[in-house]
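Read the single chain below, which is given as C-alpha cells and is the form predicted on its own.
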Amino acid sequence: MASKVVYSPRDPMLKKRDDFVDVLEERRRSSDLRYALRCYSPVLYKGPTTSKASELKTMVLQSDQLHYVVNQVSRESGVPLDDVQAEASVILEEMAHRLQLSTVRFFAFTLSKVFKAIFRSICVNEEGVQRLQQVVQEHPVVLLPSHRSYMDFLLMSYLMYTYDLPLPAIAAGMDFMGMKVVGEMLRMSGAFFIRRSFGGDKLYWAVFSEYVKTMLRNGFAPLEFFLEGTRSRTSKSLTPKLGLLNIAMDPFLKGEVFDVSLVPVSISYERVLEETLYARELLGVPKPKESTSGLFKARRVLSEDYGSIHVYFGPPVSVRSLAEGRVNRSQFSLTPRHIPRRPSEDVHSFVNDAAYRLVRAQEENMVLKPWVLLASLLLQNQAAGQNRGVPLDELIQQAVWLRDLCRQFGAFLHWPDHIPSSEVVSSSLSLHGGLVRVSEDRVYLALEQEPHCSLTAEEELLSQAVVVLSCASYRNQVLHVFLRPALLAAAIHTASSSQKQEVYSSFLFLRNMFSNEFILCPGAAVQDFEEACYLLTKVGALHINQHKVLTAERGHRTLAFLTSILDPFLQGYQMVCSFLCEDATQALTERRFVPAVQAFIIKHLLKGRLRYPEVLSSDLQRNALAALLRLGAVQKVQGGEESGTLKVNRIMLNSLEDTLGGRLSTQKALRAHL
C-alpha cells in the first residue's frame, strides 16, 4: 500500500480536501511484470465485465434508432437500404474500441518504467477513488478530466488497472488512428476514435450517438471523454462543449437508465511535458502531426524531471440530483426513444450550466504547486522591469505573501510547510531550469539568446515570446482562484466613482467582455460579484457598505497585483480592437485574422508600445475576436461575394478599446455602443 503524502495541520485549506497517496512508491518498491500480470476483475453496476468489442458492435447495429436513421438516410439520398447500412458497419470499424487486457498490461508494464522515470510521484486522493468504486457498480459512469496533457488519457486508464476499476472507453480524435502500431494499441486500450467534426453527417452522428448510450445503457465500461473537447495549451480551462455531453445524459432523460454519475477529474502537474510545444504552437508554429516516429524521437524526456502529479477523483454528480425541477422528462414520451431529436432550450440550457459546473469542480480541485506562483510574480516583475531580474530573497517574500493570500481564497494548494521557504522557492526554480535563471542572487526569465545565435529582432521576439507564453501557462493554471476579486479590482480602477452601482457596472462590463476567455458561468454574475467581495473585504482590501467600494489602507499591494494579472488580457484585448480599427481590410477573414493580427502585435512589440509578449498568444487573439463577435462589434458576411469576412464597427470597437484602457467609463461605453 502507498503511504500517505504528509501535509502539514497548518495548512487549513488542504485540511477540507481528501488526503492523496503516492502511487509510484509501491511501483519503485515491487516488479512491475507482477504488476502488470497480476489478477484484474474489475466490476460494473450491471456484473463483471466480460462483454466482448463485438458484442457492443453488434447491438449497435441491431439498434431501433440506428435503423430509423439508415432507413431515413437511404430515402433521403437514393442510396440502397444495403448500401447504406454497409456504410454504418464501415463507420463503427473505423470508430470502435477493441480492448484487449493483453495490451492493457503491456502498457500498464510500460506506464510504471515511464512514470517512474520521469515523475517523482503520483498522488492520488483515495477518498475519491473509493466513492468511484462504489458508484460503478450502482450507474453508468462517465469520466470528466481536465485536459492539460497527451499523458491525461494514458494517466487515467493506469489509475483504473491500478485500483482494479474498469478501463474506461475513451473518446480520441483520429489524428491518434493515423499513428502506426500505436493507434491500434490504443484501440486495444480502450480508445474509439471521432472526427474533430461531423455536425452535417446524420448517418455518423447516428452511429457515434447508438455506440455511446449503448456503452452506457448495457454496462460495457465508464465513458471517458473530456469535456473541454480538446488540450488547453494555455492551462486555462476551455469553455465546454456540449456535444458529449448531450449524448451521455440522454440514456436518462429518456428513462432508460435509472441515472448517470458524472465524475469530474483534476490533473495537475509540476511541469508539463509539452510546455515549449504549446508556446510554439500559439505562436503560429504547427502542431506536429502524431506519428509513431515522433513518439520515439520524444525519448529524450525520460531524462528530465517533470516533478509531481497530483489527480483527484472529485464527488461523483448525479444526473438525476441535476435535473430535478430543471428538466421536464415527460417531453422525451412524445416520441419513440429511437426517433433522434435535437435537444429542447430548457435541456440546452440544462446542459451547459452543468458543463460550468463540472469544469468549475475541475479547476477547484487542481492542486496548485510553488511554481505556478513563481511564475505569476517573476511575470509581473518583468512586464515591469524589461527583465531586470528580482533579487531571490525578494522573490521568497513575495512568494510567502502570495502563498498567503491564495490560501485565504480558499486554494488547493501544495506548498509544504515542514520545508523552509528558501528551499521551496529554491526547488521550484531548479525544476523549471529551461525557464529561468539564477545569477548572482538575483532571478531571471531565460530570455537571453545563446552568445552565437544570429537572430533578426524578430526572430529574438519570437524566441523571447516562447518563454513568456510558456510561464503564462503556470500562471494561467492559479487565474481561477483569483478571477473574480481581479475582475473586480480591475472594475474599481476603470470605474469613474467608488460608487457601488458604477463599480458593479465595470464589473459586468468586464465579466462580458472576458467570457470567451474564462470559466464564468452564465447567468452568474451576480453571485460572481458578491464572492468577488466577499474576498477582498475578508483579507482586508476593501471596504464596502451599501452604497460605496472603498480601497483600505492595506489593500493596494492586493489590488495592484490582482489588476496586474488581468493586464494581458485587457492590453490583448485592447491590440485585437485597434488591429480591427487600423489594419483591417474588407477582405479579412476569420482564417487570416490570427497571422494578420499577430504581425501587427510584433510591429508594436518591437517598438516598445506594449509590455506583454503574451498578447501574441493565438488563444487570447481567438477568444478576443469570439467576445466581438458575440457583442456585435465585428460580423461574419454570410452570402455573396465576400462571404466569410468580417465586417467591423469601428465606433464600437474604439469605445471598447478605450474602455479596456480605462479611459471611458463602462457607462458612457455602453451608451457609444448602442
Given for the second form:
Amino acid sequence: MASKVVYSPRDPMLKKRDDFVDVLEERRRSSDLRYALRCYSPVLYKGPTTSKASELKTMVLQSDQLHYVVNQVSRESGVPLDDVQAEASVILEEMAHRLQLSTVRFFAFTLSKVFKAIFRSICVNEEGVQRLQQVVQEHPVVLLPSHRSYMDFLLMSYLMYTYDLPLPAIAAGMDFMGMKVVGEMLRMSGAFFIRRSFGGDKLYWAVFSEYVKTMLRNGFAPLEFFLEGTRSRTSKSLTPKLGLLNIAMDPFLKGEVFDVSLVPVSISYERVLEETLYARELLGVPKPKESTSGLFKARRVLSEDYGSIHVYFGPPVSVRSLAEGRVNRSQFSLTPRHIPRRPSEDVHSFVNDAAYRLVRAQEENMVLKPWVLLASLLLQNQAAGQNRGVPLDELIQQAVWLRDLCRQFGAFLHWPDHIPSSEVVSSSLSLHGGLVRVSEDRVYLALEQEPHCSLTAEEELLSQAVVVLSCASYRNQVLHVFLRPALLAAAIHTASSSQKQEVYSSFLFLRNMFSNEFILCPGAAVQDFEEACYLLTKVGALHINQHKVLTAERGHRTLAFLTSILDPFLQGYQMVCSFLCEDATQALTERRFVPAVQAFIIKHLLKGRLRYPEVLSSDLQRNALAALLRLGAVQKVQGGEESGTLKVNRIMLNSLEDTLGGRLSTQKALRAHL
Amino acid sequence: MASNSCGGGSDRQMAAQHRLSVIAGHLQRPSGSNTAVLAVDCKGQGSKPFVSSEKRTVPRRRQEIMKWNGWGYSDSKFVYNKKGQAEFTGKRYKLSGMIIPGLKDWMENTFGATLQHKAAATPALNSSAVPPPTLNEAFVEELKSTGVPFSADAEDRVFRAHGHCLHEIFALREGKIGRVPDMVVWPNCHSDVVKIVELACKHNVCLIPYGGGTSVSSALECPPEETRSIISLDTSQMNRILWIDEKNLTAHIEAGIIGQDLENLLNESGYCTGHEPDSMEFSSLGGWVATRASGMKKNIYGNIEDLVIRIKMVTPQGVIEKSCQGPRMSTGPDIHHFIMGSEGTLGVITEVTMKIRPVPEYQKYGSVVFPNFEQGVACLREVARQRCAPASIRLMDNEQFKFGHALKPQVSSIFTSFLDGLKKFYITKFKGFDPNRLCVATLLFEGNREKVLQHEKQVYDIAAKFGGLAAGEDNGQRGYMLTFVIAYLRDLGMDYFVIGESFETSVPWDRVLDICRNVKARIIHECKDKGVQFPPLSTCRVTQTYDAGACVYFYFAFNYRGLSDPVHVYEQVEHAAREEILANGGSLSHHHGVGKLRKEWMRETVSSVGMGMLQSVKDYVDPNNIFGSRNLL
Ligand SMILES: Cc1cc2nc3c(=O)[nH]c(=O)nc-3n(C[C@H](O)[C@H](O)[C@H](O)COP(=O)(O)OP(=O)(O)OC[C@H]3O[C@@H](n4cnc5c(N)ncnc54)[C@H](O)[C@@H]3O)c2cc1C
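Moving from the form predicted on its own, what structure would you give for the form predicted together with its partner chain?
Every chain and every other molecule in the complex is listed next, the one we just looked at coming first.
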C-alpha cells in the first residue's frame, strides 16, 4: 500500500460555509412585475465579446473548424459542398439558442409566482455569487449545476437574472424539443439543444463543438451544462459525462483563451418535485416522454409544500491550475488546431479526473436537511424488521446521534440548532407526509396500503418499493459523507483479519466493485482509505496503528450504522451476481437484463430471502452490470449470431459474490480477478 | 547607436557612428577600385590588413569606455536632473543631452516608481571582493612565451564573467561577485587562437570565448562547479576585415569585430552586411555565429545563417573549415550548423567569410497605426503572405505604444514635427480609435528610390485593408532609434527599484495572438502570485515576419519594493513565462540562444535523440570539455 499520500483533513467543524440569503424574501415583499421589468445590466467578460446570437451563428458557420469538416464530409460522401454546408446550417438552427431578454423577463415573472407558491425559501450563498461576479469578468465561465430536477436550469437562470449575472447558454437534451411551446420558450431563455446520440455524425459533432467553443472563446455568455448528463433519479451523483467538459476545456488547452473557470453549483431540494416519479421510473414504469401536457399535469404540484431549496455556488476552479503539470499543452501545437483530433490518453484521463473532482465538489456543497438523516434511520429500522415503526423518542435520539456523527464527518448539514430537536424532527416528518406516518408516537414508513385495494403480492411489493426508493433517494443524499468510512467498515467486516494490509485489500476490492455506483475518484484509493481511517479514528470508532485496524469499544454503533448503510448495495450486487449465475439464459441481452433481474429479485423478496426492496432499482442493477462488465465477469458478445448478448463467467461471478458476502478473502479474490 | 558628427574630435571618431548618419553618409558610392585581395597574418607581423583603420571601438580594457555594472558606454545613461526631469547624458546618441519630460510620470504611473525611492548601485568595483585567480602555472608560463597578451587583473576578469541578463547585472550592482574567469587572454589572430587552444588542451584549462559580452542567456557565466583554471578568450582584438571580394560580394573578417565597426569599415568601401541585431554596437561577429543571431533587416539580408559563406573554428581536435566558397553544397549535413549556435562549447570561431551588399541607395522609415493589436497582426500576416515585408517591420502593442510616447524628448528637430504631427493625427484621423487599444507598426524600407516608393505604397495599401492609417516617417524612425537607448533604460529602472528584461520566441502565424495574450496574462498572474506589490509592465511586439510565422518579443518589468529576493521572483516569473510560451507552441528561442538559462528545456525541444546527436559531436570535438562553459547541453 502506497500510503505516502497522507489524507490531510480540514477540520470540518471549523470549515466556514458561507451564509445563505433567501431570494424569495425580497419577492414576497415587492412587486414581481417590477422585478421582471427592472433594469438588467449584467457584468461582462472583459475580453472581446460578441453579443448577438446571430453573429455567433455566422462565426460558427465560417469557422475553419467547420469548413474543414464540411469539406471532409463532402469528399467522403460525395454530397456537394454547398449541400453539406446547408446541412450544417440546418443543424445549427436546430441547436442554437435565441436568448431574448423579454422571454427571460417573462420567466422572471412567472417563476417568481410559482416559486413562492411551492417553496418556503430559495437560499443562495451570496459570497459564491460575488465570486462568480468577479470571475465572469476575468475568464470564460462554465456553470456546472448538479441535476436533480427539471427545475434546475430554470432556477439557475432565474438566479443569474436576480444577481445581475450574464444569462447562461444551457446545453439541454433534445427531449425538450418535443414540447413545442415550452421548447421554444426555453430556447429563448438561453437553452440550446443537443441530440441525445449522434455517435458517428462528424458534421453534427463539428457544429456542436464549434458552437460551444465559439461561445466560450468570445465570452458570449457563461456556458451551463450538467456534468451528470441527466437528472439523477436516485439523488446519488452520477458518473460524469465527459463530452461537453472536453469541449469546454479545449479552448484553454489549445491556448485560445488564458483560462476557463469552472463553477460547480450544488442545488439541494428539501423535497424533490419528481420524487415518486423517479421511484416509478427506477422500478421499470417507463419514463414518460417529456411532453408539454405532461409537464402541466404537474399542476397539482402547485398546491404542495416543497420546503426550501439551497443553492451553493462553489469556488471557481481554474482549468489552468487543474492542468498545471498534468497536460503537456504543447502537444496541440504540432497539428493545425482546427483539425478535429481524438483527445490523447493524458488529456482524456485529465478531463476524467477533473470531472470527478467537480462532481465531488458538487456533492460536498450540497446542503443536507434533517430529513435525509431520518430517512436513513427509518430505512435501517425497516430493514431490521421493525415493521411496527420506531418510537418517536427513539428516532429523535438516533437522529441527534447521527447529526453529531455527520458533523464530525464534515457534512454540510442544515440542522437549525436554535430549535429543539424534537421540533426539527417532527417538522421534517410532516413535510414528507407522503412517505412517512406517525401514529401513537411511533414512526414508520408509509408502506401499508389502503385496506380496500386488493392487490397481488407482487403489486403490493412494488408499491411498497416506490416508498422505499423515494426514501432511499433522500438517504442517498448523505451517502457521500459516509461512503469512505462505510467502505472501511464493510472492509473490516469482510476482512479475514485485522491486519491493516488485509483490511486495505478488502477496502480496495469494495471500492473497485462500487466505482460505478458511487463517485470515487479514479486513482484516489489511497487517499480514500486514509480519509476513512482518519475519520473513524477521529470519532473514536477505530484504533489504527502501523499494522492493525482495531475496533474500539465505543465504535460498534458507528460501525454498525455504516455497514448497514452500505448493506443494500452489497446485497444488491450479490443478487445480480447470483441472478447471472443461476438464471441468466443463453440469449440474455443488455436490454433484457433489467426486467429479468427484477423478476428474479421479486421472487427473492417475496420469499423473504432479501430484505431490501430498493434492490429493485434498475439504477443499482445497471451499475452492478457495468461493474461486472468492467471487471470481465460478464462480457458482451460482439458480432456474430449472438451479437449483443451477455456471456457470463460463472466461476468469477461466484467468487465475486462470495467475496461481497464476506465468504471469501478479498486477497484471494483480488489476486484472481482484479 | 552612437552618433558621428563629421569633423568632430578624436573621441568622436573613436565613437561609433550613428546608424542613420552612416547610411545617409553612404548614399554616394566610394571610388570603387577593384580591391586587391590581401591575405594577412597577425598584426605586428608586418603585413597590414586591407581595411586599415586602426581605430576600433573596443579597447582591451573595456572599463575605459564601458560600464562595469550596466549597459553600454560609461558616459551615456538616463538620470533625473536637479529639476527632477529625466535626461539622457553624453554626446553619442541623438537623444544625448535631451530632457525626456514624460518619462518620470510614466515611471510613476506604470510602476509606482518615484524619485523618493532610490536603489543606488555599488559605485565602484571593489577588487577585494573578487576571488583571487586560480592560475595554472605551467599554462601561464607557456602562454608567456607565445607573446599573446593576458591579464589576471580583477576588473578585467569581472568584466568577462557576465552577459546582460537581469540577474547578472543586478548582482554587480549589489557588488556581489561569483565565480569569475581566472585570466583573460587577447589573441590577435587565428594563429594566436590555435596556440592558446593547444596550450589549454595540454594543461587542461577551461576556455570560454568572449565576443562582445552581450549574451542574454547566461552563456558567459562561469560554471560554479568548475575547478580548473578558467580562461576567458577575448576576441575583441581580432577585429580586422582581411579582404573584400567585390566580384563575389563577400568579405573575409576576423570574428572579434563588433557590429558597428564592421558596418563602418565596410561602409567606407561602399558596402554593408546588413546584419543589424539591436546589440550591434557591442556584439561581435563570432558571437553572432555562436548564438545564431538575427538582425533587424533580415528580410533583405537574411539572418546570420544566410549570411555566412565560410567559417573557421579552432577546436581541441584542430581547425574545422570548408574547402571552398561554393554558395550552396550538398555534402551531407552542413557542418556550419554544428558551429552556428554552438555557444562557445566546441571551439573558437576565428574568421568568417560573409556576404556583403552595396550600401542601399535609399532608405525610408514609416509607421502605421492600427485600431487594435489583432488588426495589426492580421496585417503583418498578410504582408508576409504576399512576401512583401520591408527591410524591417515591427508591431508594438498598446503598452509599448504608450511607452514610446513617454520617451519623447523635449526639443529636437526630428521630434518636434513628430509631436505636432501626432497631435494633429489624433484629432483628425484616429478619432475612432480607442487610445487604450490602438497599436503601431514601424517600418523601414531600403533599396533604390523608385522601388522603395512602390514598395511603400504596396504595404500601406495592405495596412489600409486592416484599418491601418499611415502615421508618418518620424514616428517610425524614432521607434528604431529608441531600440538603442532602451537598453540603457533598464539601468535607470534599477536605480528606482524597477527590474525587467525582454525575452523572445518564434511562433506560427495562427498562434501569434494567442501567445501574446497568454504570455502577457501569465506574467501578470505570476507576479501577483509571487507577491509583487505593484502591477507589472507586461508587453510585447512582433519584430520579425517569416513565411510560416513570426518572432515575438516580450518585455516585462516590475517595481520590486517590498520583496526580499526580487531576482528570484523575477526568475520564477520568467520561467513561468517560458513555460507558457512553450505550451502555446512557441520556440525556446528565436535568436537569443539557450546558454545555461534555457538549458532545462533543450531535451523536450530537440528530443532525446537530438540531444544525443549534439552530445556526440561535443564528445568527439572536445572530449575533455576544454570549452567548458556548459551551455546548451
Ligand atoms: C540590448 C540587447 C539587444 C540584443 N538584440 C539582439 C538582436 O537583435 N538579435 C540577436 O540575435 N541578438 C540580440 N541580442 C543578444 C546578443 O547580442 C547576441 O546573442 C549576440 O550574438 C552575442 O554576441 P556577443 O559577441 O556579444 O557574444 P558574447 O555575449 O560575448 O557571447 C555569447 C556566446 O557566444 C560565444 N562566443 C562569442 N564569441 C565567440 C567566438 N568567436 N567563437 C566561439 N564562441 C563565441 C560565447 O562563449 C557565448 O557562449 C541582444 C542583446 C542585448 C543585451
